[in-house]
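The chain below stands alone and is given as structure tokens, in the form predicted on its own.
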Amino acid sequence: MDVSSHDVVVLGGGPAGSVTASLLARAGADVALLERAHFPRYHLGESLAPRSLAVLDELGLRDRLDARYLRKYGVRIMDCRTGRQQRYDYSEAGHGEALHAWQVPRADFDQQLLLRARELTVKVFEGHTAEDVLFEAGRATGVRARLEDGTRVGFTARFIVDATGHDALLATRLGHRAPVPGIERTAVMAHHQHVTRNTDDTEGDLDAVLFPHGWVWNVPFLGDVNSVGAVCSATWMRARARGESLDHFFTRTLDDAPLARAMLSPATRLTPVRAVTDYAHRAAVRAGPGWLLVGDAAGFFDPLFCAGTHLAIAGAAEAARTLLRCLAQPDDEASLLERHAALMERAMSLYQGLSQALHAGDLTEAFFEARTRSARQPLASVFAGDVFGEDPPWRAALRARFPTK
């Protein structure tokens, strides 16, 4: 079997590996990306938070991706049941030096990621589907993966970088996967074009529309084409009747949305229905000896605070940070994984008790209680991704009202 050697080899080509590959090979590292598939390839989470601006800026990419993408101001939050509507902006937040993201068709948002990575000297591999992660003397030492011929080839590296999504590969195999509690939703979608949208700076905002059976989404693209999905609860999903076909269960689940079905009366709908079951999880540990876990590899909650993309792209720099002080200082490793860490379950128990919260109808007041600017600025700056660091008092406040279950 085919060996070679890396300072880190990275699992999966999504933004978060891709992200943190980057950030390593651009400092200098020696980095070997693996991907299963060959992109361009479809994939779920295509709304971006503003605070991952400064990673993608860090890699060269705004005018790139200002030039491919909508930008996106703001969140609109419907309720169907009530008939009531709350926009969140972002210049709301309360960091707002970062005013906008953009909403991206993930395929080819990651195809440009992927092909940054190449340009700052990744050296990447699609077609590699990485079987399992080698451990000696309890360090992680190595990635046995399997080409699409059959083939075994091998990788070593001082670290080892799991952002293989929701597969989760090295969770898994230690026994650290869990579901989280209160989450269980699967997600029903397509892309449509014609879509009732806004004409003017709110064009890009994420519609949120909550509804008896979850909430859905509408994500507008530049063009004419929008993502429109629906996050359902297990019950909902159970109604289904036999036989039936998830377009069929696509179309009457929305037909319960009379708002996202008004948006949708002049539209086409361009793609099949595509279905993610259970994606909610999250890994007790995330990093250890010689590896560490980034983006949805390490939890996934909801796709409606943009969480994913925000983890991946946000959190996969936090990792490379981490990263290269292990290589420059490997007697510091243990408690530079273990700050990071800790950095890294402070966002996502902040994620996970909103989107517990979420499914459980006890954010849909405080959605629309706040009526003032500063009212509205918590949750406005959870959705514009200013989750990272020690808690600021506002911060505090909503952990206190919406704890992890």
Ligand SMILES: Cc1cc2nc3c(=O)[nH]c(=O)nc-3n(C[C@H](O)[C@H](O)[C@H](O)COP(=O)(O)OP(=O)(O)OC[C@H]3O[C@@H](n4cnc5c(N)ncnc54)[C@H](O)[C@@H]3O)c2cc1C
Second form
Amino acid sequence: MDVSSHDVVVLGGGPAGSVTASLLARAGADVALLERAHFPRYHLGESLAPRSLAVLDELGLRDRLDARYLRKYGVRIMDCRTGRQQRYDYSEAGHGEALHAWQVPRADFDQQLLLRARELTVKVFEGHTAEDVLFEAGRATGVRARLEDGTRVGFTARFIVDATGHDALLATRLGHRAPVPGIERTAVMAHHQHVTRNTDDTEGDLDAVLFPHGWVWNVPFLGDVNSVGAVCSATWMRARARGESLDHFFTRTLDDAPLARAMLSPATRLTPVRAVTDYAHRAAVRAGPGWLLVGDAAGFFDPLFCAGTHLAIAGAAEAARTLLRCLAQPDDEASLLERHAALMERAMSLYQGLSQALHAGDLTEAFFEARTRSARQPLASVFAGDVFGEDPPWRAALRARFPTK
Ligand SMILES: Cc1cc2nc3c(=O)[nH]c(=O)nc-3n(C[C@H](O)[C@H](O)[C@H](O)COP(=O)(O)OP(=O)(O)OC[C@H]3O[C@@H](n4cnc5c(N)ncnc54)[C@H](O)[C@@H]3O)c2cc1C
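Can you switch from the form predicted on its own and show the form predicted in complex with the named molecule instead?
Time for the whole complex; same chain goes first.
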């Protein structure tokens, strides 16, 4: 088996993997990235959070991405049961800055990030499936990968970063992967054309429509294509008739969300309807000797807060900073990894508590009771991605009201 050696080997070329690898390589590390697929490839997770953009800026991607994607200035929550609507503008996030994010077709977005990783000297290997992480005396030291023709190749490194997303290769192998109580959900989705749009700055908003079976997202892209999906309860999924096509079931689901159906009434479906089930999970341990989890490989809860891409992108920046220090000060590795894990835990637990509250129905009043900008500031800040660092009072209050379960 051919074996090559690097400072860091990153598994997975989604946002978490690309960004970690890019930042490490830009700082001079020798980085290899293994990606199972060949890009571009379809992926979920199309609505970004504004606070991720600072990291994309750091990678020199701002102008390139701004030209490709629709700007998103806020999130509109609607409730089919009461007809209430509430818009959270990112400018309400409390820092007085004009913030925006982007709505991104992920096949293209992920390809742009991987391209940037190559430009920054990351050695990218597509069509390489990591099969196992190899340990010596309790330390991760290498990876065995399978090529499409069945050939095996080996990689050794001072650090292995698992960014394999929902597959969570390392957490699964080490028995650390666990479901998240209260978020056993299935999402059903497709891209649509000719969805009714706003014609002002709110055109790029993420619409989230609460309805009896869960919630519906509407994510507009630049042009005339929207991603529409429904996050459905397990009870509702059991209402899918034997033999009923996913397409028919999706239409029937949207029929129960009149506010979403109204936007969709002139629309046509562009892609086959897909479903993804039981995606919420978390890894009980997220770092150890010679290894670190980034992005979905460490956990994911619910799409509403755009936490997935934010934890992947901003979490990757934190991971890269930590790994660079570990490479420079190997004796401090254990304490550096512990500090990183604690930082990520604080961000993830906030999203987890809010996601569990969303699905228990406990968040609905909080969404609509906020009548003033200052009352909207806490949730606007979470939508913006202000989840890292020491808790300001508003974040501590959200944690107390919506604890993890
Ligand atoms: C229904 C749904 C809707 C969502 N909507 C949103 C949203 O609107 N906004 C948001 O922020 N987030 C959303 N998310 C979450 C978002 O998709 C993820 O959080 C995000 O993609 C995580 O990025 P990542 O890089 O960690 O993982 P991924 O993007 O999944 O990348 C992982 C990569 O690893 C590769 N890989 C896997 N196994 C191996 C292996 N063994 N060897 C080599 N490569 C491997 C995969 O091919 C993939 O390219 C949604 C999730 C779901 C389930």
